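One chain is shown next in structure tokens, namely the form predicted on its own.
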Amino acid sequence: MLHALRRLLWTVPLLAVVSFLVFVIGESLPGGAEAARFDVHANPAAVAEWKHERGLDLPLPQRYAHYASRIVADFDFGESYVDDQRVAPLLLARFQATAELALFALLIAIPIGIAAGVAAAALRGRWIDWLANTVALAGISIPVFWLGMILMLAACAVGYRSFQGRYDIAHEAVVATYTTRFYLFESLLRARFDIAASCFAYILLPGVALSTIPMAAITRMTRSAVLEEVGKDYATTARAKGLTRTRVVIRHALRNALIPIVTLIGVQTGTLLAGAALTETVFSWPGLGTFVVEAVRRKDSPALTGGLLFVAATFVLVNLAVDLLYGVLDPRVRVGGGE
């Protein structure tokens, strides 16, 4: 109780910190907060007028302040420079977006990934050992947005077409009722399974190339940490009571490395939901990836620390939750700090 508290007060400052690097990085793009806005001829007089009514006249540090207050009191990011929209909702819907894409990406990595790691493991130095150590340093190796062009020429190739947006424009009026931005998730729940469907046409192929990466490197992780655990004493022990190494393996061995295995699961899955832009690049997948991308190419300062905010804050909150499930997994680690 005591470790997870202390973890949990650590996170405080931790966030102010980041969210005070990413504001300044913000508004430090060139051009200053008048580029998103006016072009180099506009009247000098309005844009001192527009800076003023925005409070962009006043210190950074004062700035930031009334920028952090606007959030923790009312989740408030400010409003876009460019079209003067609010970048909380926008934020919120492009998260959701990059969510489901993640989580349908981790659905296909963690099982594959652990199962192929420990096969690997269980069967050093044979052939399958041999193709799951090639298959992860290929997947680890091949640029995504490679692989993701790849496979949309493949499935061009066999008539399919699905992998511009997330569903079906036929559905259009019936998502926009949708209480969330998980539309293949909320499909399942409501039951309306031809949406559901189209749905995840629409997610496979960004869903298999983004899971690549992830997959490689659990099936890397997995196979290096059970080994480990198979040289230990209880290990040996146990092979010498008469238990073949695959049942050492996945009875013994593989809980105890789970920790490893799990850190680096938190890991990349911070990496994916802060925004697979490249992934979503090629798919046209409306996620945060391509939020903050469009935010830099417009100039848009509140939409960009937006974006980066939400990016940081993921990272943190991920490991925060890795880090509490340690005591979960493993009753070694103790959970009073490490006394």
The other form holds:
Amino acid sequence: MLHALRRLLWTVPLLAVVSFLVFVIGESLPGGAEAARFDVHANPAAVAEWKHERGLDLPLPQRYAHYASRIVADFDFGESYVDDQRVAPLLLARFQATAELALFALLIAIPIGIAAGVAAAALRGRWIDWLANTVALAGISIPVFWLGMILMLAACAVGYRSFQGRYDIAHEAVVATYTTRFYLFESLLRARFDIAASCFAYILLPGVALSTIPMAAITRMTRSAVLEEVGKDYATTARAKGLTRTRVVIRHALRNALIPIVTLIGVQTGTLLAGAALTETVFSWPGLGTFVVEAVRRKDSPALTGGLLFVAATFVLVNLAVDLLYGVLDPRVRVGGGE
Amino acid sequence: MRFRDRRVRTFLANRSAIAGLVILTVVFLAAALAGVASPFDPELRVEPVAGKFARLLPGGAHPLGTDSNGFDVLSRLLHGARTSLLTAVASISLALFAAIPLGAWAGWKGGWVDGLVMRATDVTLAFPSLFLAVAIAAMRGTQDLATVIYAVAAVSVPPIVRQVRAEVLRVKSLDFVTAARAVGIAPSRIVLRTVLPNCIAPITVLATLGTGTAILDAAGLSFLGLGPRAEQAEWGVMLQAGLDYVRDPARWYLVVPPGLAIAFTVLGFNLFGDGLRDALDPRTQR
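Form predicted on its own done; form predicted together with its partner chain now:
Expanding to the full complex; the earlier chain stays at the top.
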């Protein structure tokens, strides 16, 4: 309990500092706020009036206080400097697009990664171990956006054309009535399998490309964690009792090895979000990553600030969740032992 | 001497470490000889016909064809090795320059200094590194190699600070440091002469693996259009241009080679770094 409480309490000031930092980053784009809206020949009086209307002539601490209080009170991230659109709804939609892509990638990566890691550990030194290691090493060395491009090139060569977006444009009207932006998952829940199939076709390539990042890390971590557990006394005891090596690995070692694996998945969220930004660019996936990059191109501070804040908050909160889960999985952490 | 020999022997007996060394030698040679070995200037528009630049298929004078600017792809690939290595090495050196004193200071001093430095790294580590790099590139505004170097350097600092601090903490409690303190040697001298030299091995490993990550991050930034201008011979920039041709399998030579070069180089740094770690750190030996 103490561990969980301490972690929870630390998250609040961390997010506060992160939000301030992100606000300062957004405020210090070259050319100032007006660069998003006006060109250099704009009438200075008009620029000054626009800034006054938005309270941009106030001192920075005051503006930050206003920004933060709007987020906390109304979940309001302000309006775009470019087209006055409210940022929060856009952010939420883009966030769900990225989340669906990331979850899809994890759904591929976790089972394959764990299976490959277990196989490599159980058959240590054999060809499957060598193969798993090589593939995992390739996975951390290959740029994910290039892999996406190669998949697209290969898909085009065989006549597969479902990319650039999230679903076939024919389904636009139905999808617009959805409550969430998790189009694939919501289609499945609503039993609209035709739309789900279309969403699946569109998410498949970016999802496979993105899955290589966590898959490589999970394979390596599973292999070393299982090997470490197999070397412990309880595994030797289990072997001495007559259990086969495979059974010891799967029933005993893997269960304990799951703790570092779960932690790893939390740590990987950051890499996954970064990889998603690159993958989204390749496949024109309307997610948080492309949102942030567009914001930089348009010099749109509120969009950039909101996007970065969303990314950082996701990362921090997932890590918090993993840390709390860690306490559930490993009783030693819960009682505060070993610290 | 014998101890030193053992580390070299361990490294040489490691086949994947040798593979990494070979890969890196090839890439460094390509970078060093790019000026001599490449058939064309990487920013020379070859054979412009009536104001339009020829996009030649591979063959003849252009083994990998020419791109939409009329640049020779092979020449750009070779010069790209130079750009990538310079960018990555420059950013990691900058990061080490900032991170080693900071980490050593935090680890040695402890107390509020340590707390402050660690909380600061916590805050920066709250951002996935690519997003932090994007933010830094946005703040700098100009699109050139220097932006990429600064951004990648900045995101490489926090992990190095943490590692240096952890090593200093470990070494600090060892007997020979206590002895040095007891004799009355000035703390700054102990850190410089005794503590840091004992941290060289893990920092070298971290820097090697970090260079691989730096190449990936730099290529990613360029790919997102936040790096150098489109004419620059840089692998990420080449891939960004290749994005226009991913639906055209006949133009594979604009997409495949730059990414292969990145993967090959990063793989080299990873293999070499893993080999170094196994050779230098007896604790991780399997």
